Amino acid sequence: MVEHTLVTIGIIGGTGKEGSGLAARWARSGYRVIIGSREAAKAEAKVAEMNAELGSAVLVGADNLSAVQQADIVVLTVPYDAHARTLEGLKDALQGKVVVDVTVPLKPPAVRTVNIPPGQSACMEAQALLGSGVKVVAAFQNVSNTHLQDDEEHVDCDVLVCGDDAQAKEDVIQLAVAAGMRGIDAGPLQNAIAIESLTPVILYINRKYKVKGAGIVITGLEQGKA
């Protein structure tokens, strides 16, 4: 496991609610975090706003390519319709890195209905596109940005982590812990089909029962351990 203070996280699509929420949580935990955007100016503006709220210049803004080049772990938080295009543009720079793909293949306007993409899951499509030189890990798909944007220290939601590399999964589980959640090894990357499919179900539950931020908690495990 890599000591988190030595790790730089680059968040692609980091100006959005999910990316910025994770960025703030990891920065508070001691990680160096770079927020990426297609335009560096947009990332820098978001970082200035967030650093003011955090009370310290702990976040850095950059264009997506620069964020990837400086990062040890890359987190992808873009809409599905930008997923393949974003990865294709960054493919060379991503080689040798761990990519945490948070993407869910939602198909508007039916975002509360499961959509299975051509490659079975967004994460599996990412792995196929990027090749064996990149370790893709699926995580954080089932965590509402309502919680991530909140100042609450602990989020009552488990993070299901799927991937084909054991060490990469363990590093991402530690990212979940640093963000105030419990990370759980949920098997190989193929299991991302189920993980991603849970998100439309959760969105349906939110609307049906008029709640915000419904999530997944795995019972039967000792609290704090997976």
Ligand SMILES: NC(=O)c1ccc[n+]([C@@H]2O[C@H](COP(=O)([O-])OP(=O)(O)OC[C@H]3O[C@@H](n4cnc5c(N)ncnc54)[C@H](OP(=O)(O)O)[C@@H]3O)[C@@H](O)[C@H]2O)c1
Contents of the next structure:
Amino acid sequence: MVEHTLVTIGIIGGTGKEGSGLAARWARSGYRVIIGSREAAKAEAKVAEMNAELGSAVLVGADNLSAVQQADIVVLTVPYDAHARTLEGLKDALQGKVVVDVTVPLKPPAVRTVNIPPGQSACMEAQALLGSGVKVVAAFQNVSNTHLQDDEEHVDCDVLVCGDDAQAKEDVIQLAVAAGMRGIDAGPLQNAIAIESLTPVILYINRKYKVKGAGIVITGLEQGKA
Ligand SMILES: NC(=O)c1ccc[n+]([C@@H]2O[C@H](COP(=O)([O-])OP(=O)(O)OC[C@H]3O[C@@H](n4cnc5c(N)ncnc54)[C@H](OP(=O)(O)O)[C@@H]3O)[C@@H](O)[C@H]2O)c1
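Would you generate the structure of this protein in the form predicted in complex with the named molecule, following the form predicted alone above?
Zooming out: every chain and molecule, the one shown earlier first.
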């Protein structure tokens, strides 16, 4: 991957809980980050608030299309019921880019029960919808925004990264590291079926044990060779 400061990340739905948490972490790591929204004014208001907290003017707000057009890497953080519609509207602008899909196909109100969507996983649906000109990578589905939003540099959760393009996956593993986590290559995009499905399990555990940010850590990697 090229130097941090030369990489622009555009976050579709970046005004939300997950996207804004990632945005702040990447901004602190030296990336240029554009927070996207359906309404530019909403993104600009969010960015003003976040830049004040960050103590710099590093984040930029824009409508989702402008965020995509300016980005080297695009991150998608919208609710599943807006997933296909959002991608349809941005399909042309996304051609040639890496799209990091964070979407979990939850089916409210049963958000603590695994839901397999028609295309098997949100990421596979995104890849099918966008076509082979876009490299979809699955990541961050198992990381709660409660951790992303806090000030701790390190987050005690692993990021399982799936995709069918080795370089794109490696770039996203670096994004996980920049956000304070360990990124782990978890195989082809099809493995996103399992990774997306872990999130309802985590949400169940959160409620059962009265915690907010249960997460996944892979053991046994310390002796491994990358
Ligand atoms: N929250 C978490 O802890 C967490 C953890 C892991 C994965 N995820 C996944 O990450 C994604 C985002 O989660 P979130 O909690 O950040 O969601 P959120 O705050 O509810 O929504 C994120 C953004 O999506 C946009 N949006 C909302 N409804 C929309 C619609 N009908 N059409 C188009 N855009 C819409 C909004 O942006 P604008 O109004 O500015 O356009 C909103 O700020 C979800 O798929 C979720 O499953 C979340």
